[in-house]
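Okay, so here's just one chain, in structure tokens, the form predicted on its own.
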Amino acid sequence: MQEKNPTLSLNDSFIEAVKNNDPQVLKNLYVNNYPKIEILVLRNSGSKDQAKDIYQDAFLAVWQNIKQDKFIPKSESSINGYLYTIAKNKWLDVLRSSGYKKTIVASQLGHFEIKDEENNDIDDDILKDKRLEDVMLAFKNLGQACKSLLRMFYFEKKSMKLIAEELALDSASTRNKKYRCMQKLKSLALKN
């Protein structure tokens, strides 16, 4: 009867795989993770072009820090969220590099937003906590005017009727002056 060596699983030999440079294995696990990380590009201003080339460097610094002993997974999920959070990452250095802002309108900041599947709650909080922090940030270099205005409609919950009789404005010139605050706030927060 052969005796299992207890400190040995399936787990560990996946990952001796990976640092063996197993085809299959790697094939796999490549294979297996890049639609989600297509999806993450996409759907937050990339092509598919970009996610290749995002997926490609992920993958390959995942590679690197399980050979290099610098990240041990404990199973094979824990190796696909940590490559989805690399390639996350990755792809938010794009996003904020500024070669990228310059080709990129404001408007297109509306709807940025990650979805993550995995458990990554710490970088996304870090991830809320620096888009808030540019976001006061650019709200304190708005001229008063913008900043009256956004702060009756969003901290004091004003109707945009009751705005617009307090800055003897009509509705749509009030709407169009928030639309417009609301632009100037997104170019500067994109700045920081």
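Please read all numbers here as calculations on a predicted model, not as lab measurements. Throughout, rigid core stands for the largest set of C-alpha atoms superposing within 1.5 Å between the two forms. Positions refer to the first chain, counted from 1. First, how it differs from the form predicted in complex with its partner chain.
- Comparing the forms between these two forms, the C-alpha position of K184 differs by 2 angstroms or more, with the core used for superposition.
- Residue displacement note: I163 has its CA displaced by at least 2 Å between these two forms (rigid core superposed).
- After superposition on the rigid core, the Cα of N20 moves by less than 2 Å between these two forms.
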Given for the second form:
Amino acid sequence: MQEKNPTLSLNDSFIEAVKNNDPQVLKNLYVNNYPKIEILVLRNSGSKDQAKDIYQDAFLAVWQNIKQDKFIPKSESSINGYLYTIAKNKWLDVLRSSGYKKTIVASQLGHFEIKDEENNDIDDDILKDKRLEDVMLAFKNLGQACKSLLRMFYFEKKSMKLIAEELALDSASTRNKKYRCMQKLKSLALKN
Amino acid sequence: MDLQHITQEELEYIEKYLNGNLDPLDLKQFEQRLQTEAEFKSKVEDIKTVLTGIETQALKEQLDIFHEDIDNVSNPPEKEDTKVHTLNWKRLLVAAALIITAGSFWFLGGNSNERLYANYFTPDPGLPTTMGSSDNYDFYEAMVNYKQGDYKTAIAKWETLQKAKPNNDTLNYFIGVAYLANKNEEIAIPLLEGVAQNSEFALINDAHYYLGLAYLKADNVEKAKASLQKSNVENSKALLSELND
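Pass me the form predicted in complex with its partner chain as well; I've looked at the form predicted on its own already.
Okay, now the whole complex, with that chain kicking things off.
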């Protein structure tokens, strides 16, 4: 095994930016990689909407894997390749599913190399966790006030001080408000 | 999920741990509890799931907003029309204001170059960094800086590569547009002029367009028009027709 290349620390800031949900970095990644995947899905019996769904699923999986250090990209281009592979595998799963098997003939899959041995170890199952799904659904349906408060904390990663200022509250009330919002979210998630 | 029975303090304590913000002593204690108290451990796992869920759903909703931009790009005619339309409208307003306040047409020339430039200039979006080949690694690494708006770093990295390949059009083109984006049209112009001479260059239309913009920024309207004429980029035609008015 080769030692990790020390010059790769140049990309640390990029990986950190992804982990911290830097809006510009995430947007660039998202926008730049979409066209290739749209072409892949459109050429293989899919629609634009399906391309979007598959791509977003893949994007979330890649972001999760980077956050949890399951995938440590060596450069932006290695993220691009990884994202493409996950999206491709997800689309293959759709095509192989029983609903599709009936309507798609093998020859229509011309652009795929069905066997993709080297990428079989890619783990993109994080999002299949039922409890995570419950929380996501609960958060989706949470009231607007709580939703935006929790979003600022956990997604935008704004400081308590800044959020308190934005809400024109003192920091103790903001913390308490956040706690109560979390309780609300949890009770919603439990009902699912 | 047994999350109903957790105090505010406990929640904040666990969050601190998950965000890696516990000091070493607390961290040691925390990890000990994780090993010995199964209930505590499952509480921590649950909170981790909740935080991940919030973040993931928030990003998911954000992706739809990102996607709107893609939809806009893939329907350029509509966008182009509205843009030209609003530009004309703004132009009339500015012109009217100038006539009324300054009472002179002559100001219009100098000011409108700046304004047209500002209206039309958006940095070249750069190349998608999808190629994995290692010989291009340095090039694409600088492309990442460029896309992040760090033109200085991008230029420095590309100029290092340029020493080995002084006649590489792609390299010269991106150094040129990076200088232009960094408000340094004097350096951008000769680079883009060089690139624009190669009619085989893949980005030749963009090169003419950005060269035209660079001339415009330098107040050289005649040369700007000549360059824009050679480009088939939509914006180029729109800008040219404004210059010819």
